[in-house]
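Presented below, as structure tokens, is a lone chain in the form predicted alone.
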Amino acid sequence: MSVPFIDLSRVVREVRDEVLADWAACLDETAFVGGARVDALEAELADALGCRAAVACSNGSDAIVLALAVRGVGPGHRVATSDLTFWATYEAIVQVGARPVLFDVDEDLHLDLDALFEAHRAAPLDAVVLPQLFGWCAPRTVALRDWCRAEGVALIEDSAQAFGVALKGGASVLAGAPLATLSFYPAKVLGGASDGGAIVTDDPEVAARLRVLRNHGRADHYRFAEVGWNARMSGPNAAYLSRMLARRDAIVGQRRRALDRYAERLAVDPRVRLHRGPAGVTGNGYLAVVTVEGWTGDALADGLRARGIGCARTYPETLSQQAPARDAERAMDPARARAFCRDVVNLPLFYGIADDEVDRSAGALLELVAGG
């Protein structure tokens, strides 16, 4: 490809000595799982994002278990999402023992609140995993959270997608979150060097039961207070983390500055549509989302390679078109998720791309579209 979709090589070369350092003070001190890096990661993550508490663990799917495990939230309980996510956010339901009630999304592809909170109405919900996707964030987050504590509602913001997601005014969606968690995989904007997580809260209690729960229950090394995970983060990975937060404004800045150059490319063709973030929500630039009036993601996806440009289709299907899916409890016909699964494609966009790489990848897909 001219233009890879990601090349995490980029960053890497920027953190490579100091973290090598890092990774070598942990061989001589045997810091290989938890320990003090884990702590101040946690710590640098609480601060960075204005939470009272981070809890750091093995990854993102974890991350969502340990937030609805904490919330008290298992068998017989029933649990709305949208089905337009990634399968963890399904799956992570389904591992506690609970029921996902599956919701179409509405114009800024995000949970369809009013179908939600009419569904509540008819059939009470005990759970929200609210999905928080594309890098930016459903435009009435606020209003969810107050929504679910006025009617006893647990919420979990899955935010795997959101590390940098501002509204308005400038603070981190998370600030008010009362349980968010977050993936580190390596090609999220803040990534790490192997799979990682975190849960944040406004609760420091919470907090420290999800310290535990991710530690098998652990009360101390030999006594398990309940039964739990284990789901810890490597002292490697939080101090290869740490050095990415502290680059976390560079990674954030340039994304959004490469999307808001794929914005000014792309508007020559009004058939082309570059999904942004609602009024109000300032983006992290973790995903450049295009569709084509008139074109499947398919067909776009296969011109684009063939011109070299690397691309993806951010998602392809919807949560119930998989096969453990298929029989879910639908609240509604997800014909808006659906269609934008079929029409969607990704054009290359990571830290580090050049602009000319985000203009040959505009190009092509201009030209592709103009051919078609």
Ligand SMILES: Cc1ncc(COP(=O)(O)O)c(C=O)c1O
Second form
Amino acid sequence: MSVPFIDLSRVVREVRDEVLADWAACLDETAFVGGARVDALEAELADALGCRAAVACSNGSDAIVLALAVRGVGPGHRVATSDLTFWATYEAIVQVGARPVLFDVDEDLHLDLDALFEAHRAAPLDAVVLPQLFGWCAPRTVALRDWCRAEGVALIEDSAQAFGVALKGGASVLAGAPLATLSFYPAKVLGGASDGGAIVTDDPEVAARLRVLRNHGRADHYRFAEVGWNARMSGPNAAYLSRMLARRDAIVGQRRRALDRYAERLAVDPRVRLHRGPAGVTGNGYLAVVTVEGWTGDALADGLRARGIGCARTYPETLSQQAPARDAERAMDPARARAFCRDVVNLPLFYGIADDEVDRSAGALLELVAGG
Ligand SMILES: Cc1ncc(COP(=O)(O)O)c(C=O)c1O
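Could I see the form predicted in complex with this ligand next, after the form predicted alone?
Below is the whole assembly, all chains and molecules, this chain first.
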């Protein structure tokens, strides 16, 4: 019996009746773009994360563009980011007209902050986009916020994958973020019924300007205060996300437990490493990130698929290996990021995964590598 890498139908089954009623109301009210459901989602999201304000938008990519724009990042600016992230992080920097500067990762697979601080001393950076990846976050996120504030460097935390990640004491990593972005792509921990995203901030004035920027820079219906974007969220998607948000404890709790189960099962082979992030950070169980000594990610993925186990490779290549980024400024050799990309494989992990599916996936991996 095969195991899917992801199966969204399980959560959909759970919310189906509630969502159908919400969507019927959206039809009856013709509440298609923005409106009360989007306002409600923003309030619920800010409350759930412990942030002062949340601004819903079209997707996690536009969220980064808007966040860079609200900080005034644009042409002539150098923006540091990690060479190991989803392509959208890079795109957003280029789309506002700024120049990406790429860094390798540390042992927790996040932007190498020591290298960043050193590079800034040699040639000042204007902004940092910090990707918070894999289901945990950069261990020194709070220190980076302080450093950026002191140095006058804009910081955008690309937290597309980080809903549900907590710091010591249990508060969301987003609670104290000056400016952070989320993606609600359906496969994310908090997934929508369409593309969706949000920006959270500790500054209500920044939130107010973001609401203008995401809506064509509108001051009024046909008066425009700035050149903005159409980056609005739909009413039906906001309604669906509110239903998901109400289940956040169950969703994150079950993902964490599945990851704990993987850790127990995989511990029998010392060559198998399940990456879980640094001490002091409680992950959200977004991805089961595995590397195996002596194996490439492609060989692991082929072997798993041959055994009926769905898998992914997040990510098979770095940013600087992508054709449009070949000439991007590299602050250092991204050796660690490249080695990780060569080796990584992701096992099935999603809300609703059964214990037995975790056991079979872990068992298939162990059997595969025992034979090689
Ligand atoms: C790290 C990271 N940044 C940005 C994005 C872009 O989000 P979206 O797909 O909602 O545009 C994603 C989503 O895949 C992501 O994982």
